[in-house]
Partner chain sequence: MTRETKATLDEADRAIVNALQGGFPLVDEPFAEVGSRLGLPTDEVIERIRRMLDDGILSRFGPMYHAERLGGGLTLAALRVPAERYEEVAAIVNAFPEVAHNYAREHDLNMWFVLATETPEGIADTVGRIEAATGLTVYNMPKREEFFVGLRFEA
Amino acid sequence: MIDETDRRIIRATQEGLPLEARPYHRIAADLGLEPAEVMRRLGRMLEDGVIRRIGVVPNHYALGYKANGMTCWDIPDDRIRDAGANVGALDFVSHCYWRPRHLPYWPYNLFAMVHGRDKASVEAQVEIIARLLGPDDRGHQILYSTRILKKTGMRIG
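Please provide the structure of this chain alone, in the form predicted on its own.
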């Protein structure tokens, strides 16, 4: 359950945190609260699942990562959890997840996003993943991003 102060904090943060060294202090000052109170309430809302996550949503293109490839892998179903954990732990994989196959057209069940300054660097990272997976890699593809989609969560008014 959230109260009006929680709602004010959510409204103040849902467009992003202030780009300064102590963003929670800025939010607290704007709302007339103590920084510790803002952080305590955000922590409670995270624990309660009111807020799913606080994280960075980078614009990879603005950072110079012009080649962004969703790699799609056909992994044996009995190996998918281990494969996903190993691939997701790589520092160049921003997110990794398991999805059902759509046979006979789509055999891939593991997806891992890889970012690079050019396609050659993405393909080099894909080779690292392929070596890591070994015989569990029964085939893969790279689907390169062609535009940025909206990256926002739910908003409250």
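Residue numbers count along the first chain shown, from 1. Definition used throughout: the rigid core is the maximal C-alpha set that superposes within 1.5 Å between two forms. Given the structure is predicted, the values throughout are model-derived calculations rather than measurements. What changes on going to the form predicted together with its partner chain:
- Hinge angle between the two forms, smaller rigid part versus larger, from C-alpha superposition: 34 degrees.
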The other form holds:
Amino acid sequence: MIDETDRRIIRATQEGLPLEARPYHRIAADLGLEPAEVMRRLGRMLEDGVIRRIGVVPNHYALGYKANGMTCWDIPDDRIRDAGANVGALDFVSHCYWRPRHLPYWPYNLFAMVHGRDKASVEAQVEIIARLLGPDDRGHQILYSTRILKKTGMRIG
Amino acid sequence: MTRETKATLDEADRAIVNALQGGFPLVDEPFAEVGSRLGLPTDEVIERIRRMLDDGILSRFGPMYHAERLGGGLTLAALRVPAERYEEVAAIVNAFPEVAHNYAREHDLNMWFVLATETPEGIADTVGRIEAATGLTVYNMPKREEFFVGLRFEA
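Same protein, different form: I have the form predicted on its own, so give me the form predicted together with its partner chain.
Now the full complex is given, and it begins with the chain already shown.
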């Protein structure tokens, strides 16, 4: 799906795009490629989902989103796809995944990240999720982050 | 530690953050195109992004790659760390280059981290090495399905 030239472009951009008027021309010059080819390959990787999106990632703490709740739900396995699709579609949910339980200690299989400016707004959003899930919600918890211990970009390519 | 940043954003900064959480154009002069959309000169768009990166208001600017589609491994894992060992274990875990993010959370499972490895098999290997280095059980929770991923924050 990706070839060696794609990998070189990935390595050159995983720390970010050059902050200059023609960033793709800069990457092309550094790699000995044509600018049009760099743009074409980035566009293809976007279409294929190798790149999720190109843009800025705000530091949500810095924007005032101080309450970051990882909400974890115990959903019947035969209902998880419907539940996940519905919860993932809510505009205040930033990530939504089905993950394995670790019984008996960890019964939760649906994870949804919810961000608010304070805990009250996270809790109000959790109430909305609980109402949406109805009887499929067999129990849930909010795990608030208290500290970022490490945050680096992923190293790939 | 959580980076405490005083986010002093004006209207133009907010417009850039809200407009650019995806959709940065693939054209010769993308900042000019963004600028004309937002009514800002090209140089100003670039300078504002640079300043917000320097100030920690933005943590990244560029393509966001999808680790699994690149052939790598990715998982979320948790540890129950005794309170008296918390800082020691955090240092051990953070020293693994495969640990991309690590968060303290309010629960018995009080340390949650994302592992990113070059191959899918690298996850089990890294989990084993973290267990050996910490003496603690790693609760590995790889995703079974992704329903939504898309950070959208209004500035």
